[in-house]
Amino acid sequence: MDEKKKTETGFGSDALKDPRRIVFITKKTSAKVKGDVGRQAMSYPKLILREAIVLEILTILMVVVALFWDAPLEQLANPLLTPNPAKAPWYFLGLQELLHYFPPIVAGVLIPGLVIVALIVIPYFHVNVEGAPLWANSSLRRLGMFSVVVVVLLIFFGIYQAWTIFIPTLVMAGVAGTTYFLPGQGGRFGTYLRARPLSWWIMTWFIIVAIILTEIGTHFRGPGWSWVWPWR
C-alpha cells in the first residue's frame, strides 16, 4: 500500500513549487493568483507630453509650409458653372472611379459596405489569429479555393472592363500564386513573401488598388472622366 504523504497547509503562489494546491473560499474572500507585473509607464506625463510636442512641431511645419508655398486653389467657385470633369476631393477620387466602371449601386453601396461589414466581423472572428502563411503545410486544397476566388473576381472586373483593377489583381495573384512552388530555401525575398499570412496579401492589393485608382482619378482623367495623359 502506497504510504500516506503528509500535506502541509501554507499561503503560496508558486504551482511549479506546490503542484498540489488546495484553494479555500469564504463568502468574504476569491481565490486570487497574482502574477509579476511588467514594466508600465503612466500616460501622463511619459505619452501626453510627447504627444503635445509632436502636435506643436507638426503645426509650426504647416504654417512655415503655408508661409512660402500657396495652396493649389482654383478661382472662386461659380455656382453656374460645374468644371468638367468635377473631381471629388483626392481620398474619393478612388471611389469615383469605381463609379466609372461599375453601376452606382455596386461601386457607391455594395464594394464600400462589404468593406465595411468585414470590418466588422473581424474583430468577432477568428479570422487568421495565428498568422500562419498563406500556403501553410502546401495545401493543394487551399491553392484550388485561391485559384477559383482569382478568376472570379477577374472574370467580374473583365465583364465590367475594369482594366486598371484587373491588372494589379492579376499580378498580386500570380506573385502570391508563384510563393506556392518556391521551395522551402528560395532566397530571403523569397522566404519572406511565403511566409506572409492571407491577410497580408489580401491588405496589400487592397493599398495597391486604392493608390493607382486614385492616382488614376487625379492624373488621368479629363473632360468628361475620359482618359487624358497628364503631360498633354
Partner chain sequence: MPAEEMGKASRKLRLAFAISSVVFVAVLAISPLKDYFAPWRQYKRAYARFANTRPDTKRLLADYHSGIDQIWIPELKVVDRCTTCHQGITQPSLMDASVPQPFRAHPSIPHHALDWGCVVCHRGQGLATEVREAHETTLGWEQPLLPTHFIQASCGVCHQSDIPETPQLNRGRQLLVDLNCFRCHRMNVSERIYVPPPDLSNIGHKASREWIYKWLKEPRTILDSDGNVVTNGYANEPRMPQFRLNDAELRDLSAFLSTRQNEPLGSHQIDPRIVAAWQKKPDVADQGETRFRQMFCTTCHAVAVTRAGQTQLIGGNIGPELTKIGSKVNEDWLIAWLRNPQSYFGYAQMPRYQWSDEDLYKVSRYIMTRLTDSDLLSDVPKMDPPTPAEIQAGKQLFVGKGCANCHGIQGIKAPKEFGPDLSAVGSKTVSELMFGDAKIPHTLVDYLRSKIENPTSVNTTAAMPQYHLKKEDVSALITALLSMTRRPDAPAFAKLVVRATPSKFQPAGQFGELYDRYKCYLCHQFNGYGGTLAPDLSFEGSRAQKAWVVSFLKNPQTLRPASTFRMPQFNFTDAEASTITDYLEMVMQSPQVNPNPDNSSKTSPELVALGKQLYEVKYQCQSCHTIGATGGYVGPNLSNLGSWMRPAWIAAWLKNPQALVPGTIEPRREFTDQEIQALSAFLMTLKQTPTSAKAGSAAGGSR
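Please read all numbers here as calculations on a predicted model, not as lab measurements. Only the largest set of C-alpha atoms that superpose within 1.5 Å between the two forms is called the rigid core. Numbering follows the first chain given and starts at 1. First, how it differs from the form predicted together with its partner chain.
- After superposing the rigid core, the C-alpha of S43 moves by 2 Å or more between these two forms.
- Once the rigid core is used as the reference frame, the Cα position of V171 differs between these two forms by less than 2 Å.
- When the rigid core is held fixed, the Cα atom of L58 travels 2 angstroms or more between these two forms.
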Second form
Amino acid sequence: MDEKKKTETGFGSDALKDPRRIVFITKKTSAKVKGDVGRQAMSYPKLILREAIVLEILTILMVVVALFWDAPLEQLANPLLTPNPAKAPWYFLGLQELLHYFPPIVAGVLIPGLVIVALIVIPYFHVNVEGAPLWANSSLRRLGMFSVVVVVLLIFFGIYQAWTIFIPTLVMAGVAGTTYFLPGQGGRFGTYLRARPLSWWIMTWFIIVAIILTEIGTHFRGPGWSWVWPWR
Amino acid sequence: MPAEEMGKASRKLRLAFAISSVVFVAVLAISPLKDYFAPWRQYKRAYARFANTRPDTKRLLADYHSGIDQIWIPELKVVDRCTTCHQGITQPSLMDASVPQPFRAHPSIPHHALDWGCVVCHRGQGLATEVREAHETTLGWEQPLLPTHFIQASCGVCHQSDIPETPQLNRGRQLLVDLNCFRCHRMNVSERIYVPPPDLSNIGHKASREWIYKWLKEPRTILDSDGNVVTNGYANEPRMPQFRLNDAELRDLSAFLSTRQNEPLGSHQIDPRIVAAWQKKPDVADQGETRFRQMFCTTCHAVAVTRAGQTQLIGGNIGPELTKIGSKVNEDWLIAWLRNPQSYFGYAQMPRYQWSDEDLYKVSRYIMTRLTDSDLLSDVPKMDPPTPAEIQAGKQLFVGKGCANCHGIQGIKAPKEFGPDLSAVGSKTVSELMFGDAKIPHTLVDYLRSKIENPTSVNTTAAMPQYHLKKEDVSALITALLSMTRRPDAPAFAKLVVRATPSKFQPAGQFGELYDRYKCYLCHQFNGYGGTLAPDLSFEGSRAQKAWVVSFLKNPQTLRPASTFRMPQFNFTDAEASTITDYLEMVMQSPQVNPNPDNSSKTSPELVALGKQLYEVKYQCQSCHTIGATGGYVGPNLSNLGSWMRPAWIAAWLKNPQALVPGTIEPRREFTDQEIQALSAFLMTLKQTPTSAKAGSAAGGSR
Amino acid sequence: MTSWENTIERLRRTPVWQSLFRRGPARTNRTRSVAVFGNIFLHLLPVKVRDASLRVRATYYLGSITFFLFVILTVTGVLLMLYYHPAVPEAYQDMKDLRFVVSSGVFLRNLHRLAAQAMVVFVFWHMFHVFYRGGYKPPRQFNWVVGVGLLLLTLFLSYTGYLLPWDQLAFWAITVGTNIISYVPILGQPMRFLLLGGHGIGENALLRFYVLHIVILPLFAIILIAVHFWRVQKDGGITLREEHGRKEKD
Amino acid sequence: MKPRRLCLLLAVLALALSGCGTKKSTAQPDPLLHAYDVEPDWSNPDHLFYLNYQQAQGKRIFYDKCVWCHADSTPAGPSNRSNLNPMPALANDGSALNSLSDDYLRNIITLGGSAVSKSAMMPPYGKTLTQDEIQAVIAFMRAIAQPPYQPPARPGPQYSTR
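Having displayed the form predicted alone, please output the structure of the form predicted together with its partner chain.
Time for the whole complex; same chain goes first.
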C-alpha cells in the first residue's frame, strides 16, 4: 500500500521502511550504546501483542482462582481478644520470626533498614561489576575476608540462638567455600559457582534466609510463637 | 526488516492473541456465575418447586421473589437473612415433620419470628446467606447456631426470673445456686432459697479426723444402676464435689478441720436419771426408731430401708440422708444439734423441736447404734494426733483449694475472684476458650459440657473439683450458663429484659420468730416465697377454719395418713399454735374471699340434696375427690371438708380456683350461682370425727 | 481485499474514527513507530526492541505481570470502594454485605485480595530476576533504585489494605506490624502515632490507612511506575543475559 | 540445576504452602441436641420421642393437668386412672386416639366429656387453659402416640427433594 505523499518528510526511502533512532552520542549520555544491538523488532505489534496476551492470560487465571478460592474473613476486630499467635501479613512474617531471635532494635529496625540500604546501594557499590569470579584474583585474601564475615555472622546467630538462620548461612558458606577447594574444574556446576560474584552469593543467601524465615513464621509457629508442625 | 516477513512472523502471535482474547471475554462473562450459583438461589428455586406440589401453592408463594429475604428490625439491630432459605417459617400449613428442611414452618411460640428475628434466639449468623456460615462456627462468626436442646438459654437472656415454659433453664439456674457455683464464679443468679454449706468453725465437735479424711477423699464412690451417685453416707447429694487430693493433702486438711472447735459445744447433757433409767433397757434403740418415725423425720431426711432384699431410700431430700450418720457424728454433738441446731451454726435450716430429754436420748441412741456402717472408715489409714505443721498446711490448703469459698470458717476469709468470671460466659467466642488436648468439637456447648463433666479435660491444672451429675442436669447447667450473655448492645434490648423480682417473705413479731424457728418456708409457700413440698399458705386464713388449723398443728399426722411426706410433729405448745393460727387468719387472706359471709341462712336440706346430686351425677366430682372411702386421688379428700374449710372459700374456689391458687389442677368451670350455693351447702355437710379418718389423697393436699 | 477489510477501511474513514486515532493503519514500520510515539500510554515503551528481549526467558514477563496485577487491583479496588465505608462498625459490616448480599461481591473481593498477594510475590520475583540478570549494574543503577522504591510501595499498599476489612486478622496483623515501627529509636513512637493517628488502632488508623491505600500510595506508585518504564527505554531496554558476565549462549 | 530454578521452585513452594488452610473439626450429629425436649416411649423407655417447642409445652401441661387420669403412673405416685369407670384412654394410645381429629380432641378438652356425649368425669379445661395450650397438649399426644400418628393425607402430589 502506498503512503500518502503528505506524510513524507525529509527522510530517505530507506528511513521510511526502516526508521532508525537518530541520537547524538556524547560522553555524558546515559544510555548504553553499543555498536551492535542485534536484530530488532517493532514494539508495535510484536511487544504489545505479547503483553496483551500476558494480561489476558493473567486475568483469566486470576478470575478462575477467584471463583473457587474465598478471601479469608475472621470475626470483627476485638482489641480485647488477642489471637495466639498474632501474625503479621505473610510477607512480614520473616521479620516477625527475626524478632523472635533478636532484640527488637536489631530485628525490627537494623536488619530491615540494612536490607533496604543494601538494595539501594548495590548499583553504586562496585563489587565486581565485571562479573569476575569470587575467587578469581588474590583468592586467598578474598577467602580470608569471606571466612571472617561468615564466622562473625555465625557467632552472631549463635549468641542469639537463631539456629534457623545459622543453618542456611553455614550451608551457603560451605557451598561457596567448597567451590574454592574443588579439585580442577569441578564440573560444569562447580565452574558456574566459582564464577559467581560476591553480590550473587549475598543475594542468594538473603533469598534463602528470607524464604525459610517466612515459611517458618507462616506454618511452623503456634501459640506463644512456639514451634509446631503444620501437619499436627 | 522487511514488512512482509514481520507480518508473517506475527501471524502466530495474532492467532494466540485472538484465542486468549476469546477466552478472556468468556471468563469475564462467566465470572458472575459464582453469584448465580450461590446456594441460596438453589433453595429459592427449590421452594418454588416445592410450593407447587402443595395444595395451597398460591398462599405459599404470595411473598415469593427471587432475591434475598431479610428480617430487619433496626431497634434490635436484627438483620436476619435466614428467611431467604427458610421460606416457609411463617406458613402454618408447613408445620409438620414431613415437610423437608429448610422449608418447614416454625413451631408456634409466644414470640413471632418476624417481630424478633431468628438470631436473637437461635444465634448463628443472621447476615449470612451460605449454609455453613449461617449455622456453624466459622472464622467469620464465632457464635454457631445454638443446638435446639439448649434453646431455652435464649429465653433466659431476657427473662431473668423463671418462667414455666423453660423447665430446663429453671433447673439449671437452681443448680447453679444449689451447687454453689456462684460462690467461686461471678455470675448473675436470681434470688432463690439458698442454704449455704455448713459452717466448719466447729466441725471438730461433729466428726472425727478419719471421717473427714474419707469424706474429702471420696464424698461419693458408687454409681447405682440408675446412674445416681451414692455417697458415703449421703445419697443424691451432689453439693460436695470431689477434690483431687493426695494422701498428704488429705492428712493435712483433716488435721486442720478436726481441730476446729472454736466455740464450746451447746448443751449436750441429758438428765442423768433418764440415762440411768434407759441405759440398760435392750429396746431403747427400737423405741428411738419408733419415735424417729412418729416425728416424721423422713419428710426431710431419707434413710435406706431394706425390704424383701431391695434397698430403697425412703424419705425427702430437704435434709441430708441419714443412713450412715451414726458413723459420722459424735453423740454429744448430735444431742446438742437436735436440741438447738442454730446454736451450732446460725443458718442451720433444721427446725428447733421441742424435745423431751427422754425422746432425745432414745432417738440419739437409735441414730448412733442403728444408722451406722462399720465398713465406712475401714480403708482410712491410721492417723496420729494432728501436728501443728499438718494443721498449718491444712489451713493453707483450705484456702488454696477454694474450700473457704463455700464453707464459712472462723478466721479465714473467702478469696475474692477465685474462679473465672462467668457472668457473660454465654457470649464467649470459641477463640476465647482454651481446649487444650481435648478431642471435642470446638464449640462453646461442647466446651462447657466437657468442663462440667470433667474439669481437667480441657485444662489439666484446673482448680475446679469434680462434680458427679446426671446427664440432664449437665444439660440444664449448660442451658443456664449459656443464658448468661453480655447484654445485647441494642438499647431496645435493655428495655426487653424482664428482671427477676426478688421475693422474700419475712414476717415480724411473734409469728416471725416461730416462722424462723420452725422454718415454715422450707415446705410452704407464703406470698410466692418458699418451698413447694406442702400447700401454699398465702391464703390459708381465708381457707381453713381456725379450730381445724389448731388441731392440725397439734397433731398433723392424723389428717393425711397415706402420704409419705407429712408435716413433722413439731410439738407446738398451745401458745405457739394460737400465735400461728391468729397470724394466718389475720394476714393470710385472699381478696377474692369474703371474710365474713352470711350464707348460713341459705342452707336447706333441698339445697344439700341438689348439691349432692350435682356432685355425684352432673359434674362427677368423685372422679378426682374422695368422700369417705370412694373417689379419686387427684384432688384432696373432702370427707372432713365441713370442719376444714370456710364456706366462703369453697364458693370462691368453685367460681375460679386459679384466682386463689394459681396453677392449681382443678379446672375452672361454668357453675351457675345456684349450683355454687348447692355444692357449697353439700360440701359443708361433710364432717367426720378425727378417729374415723382413713383414706387420703395422693396428690398433695388442696392443689 | 476481502469485504471484511473493506468494512474496516470504510470505518476508518468515518470522522469519528479519524478524530479518535488521527492516523492511518500501522502497516509500515514508520506508521508503527508513529503509533507508539503518538500514544500517551505506549510512548513509555521503546519503538523497537531487540529480538532477544522478546524471548519469554528474557523476562518471564515478571515486570509486566506485576504491572498488570496493579491494573487489576486498581479496577477491582475502585469497584470495592463503592461498597466500603472507612468507619469502625461499618467496615466489617460492609465485608459481610460484600460476601452475602452484593452481586459478585465475593468475587470482587477475592480477586482484589488474590491480586494483592500475587503482586507482592511477583514484585519480589521480578526483583530477584533482575538482580540475577545484573540489571542493577550501570547504566541502570537509578532504575534499580526506583524499583526498590516500587517494592516498598507495593508492600505498603498491601499492608495498608490489610487493615480495611477490620476483622481480627486485619487488626492483629496491623498491631504486630506497627509495633515493629515503634522499635525505631527516638522517632519510633512519633512515627507510629503519625501512622495510626493515635496510640492505638482505631477509627483514625482505619481512615489513615484507607487514604494511604486508595490515594497517596497508588499515586506515588503510578508516578514511579511511569518513571520505571520510561527509564527501561532510556537505559537501553531490558537487561539481557548476555549483557553482563560471561557471554554465554543460552 | 540452575540456582535460578531453585529459587523459583522455592518461591512456588512457599506460595503453595501458604495457600493451605487450617482444618476444622467436624461435629458428630446428636439427635438429642436438635430436639427441644424428649419423652420416652411409655411402653419402651429406651425409645425416645423428640419433641419440638410446642410439643414440649404440651408435655409440661400434660404432666401438670392430665397425667393423673391419662397415664398409668404419675410423678406423685399412683394414678387415678384405674379408679375411674369408664377408664380414660391413655394419652399415648394411638389405636384409640389416632382416628380422632384434632378438632374433636380440642372440643373434648375445652368443653369436657359431657359436651361430646362422653363421660362427665372429663372436666372442661376451656377456661383454665388457652387454646394454644390445648393445641400444644394435642401436639404432645400426637407426638408420643403408639402406633404413630399420621396426619390426614393432603391432596396434591407428594414432594420429593430430588
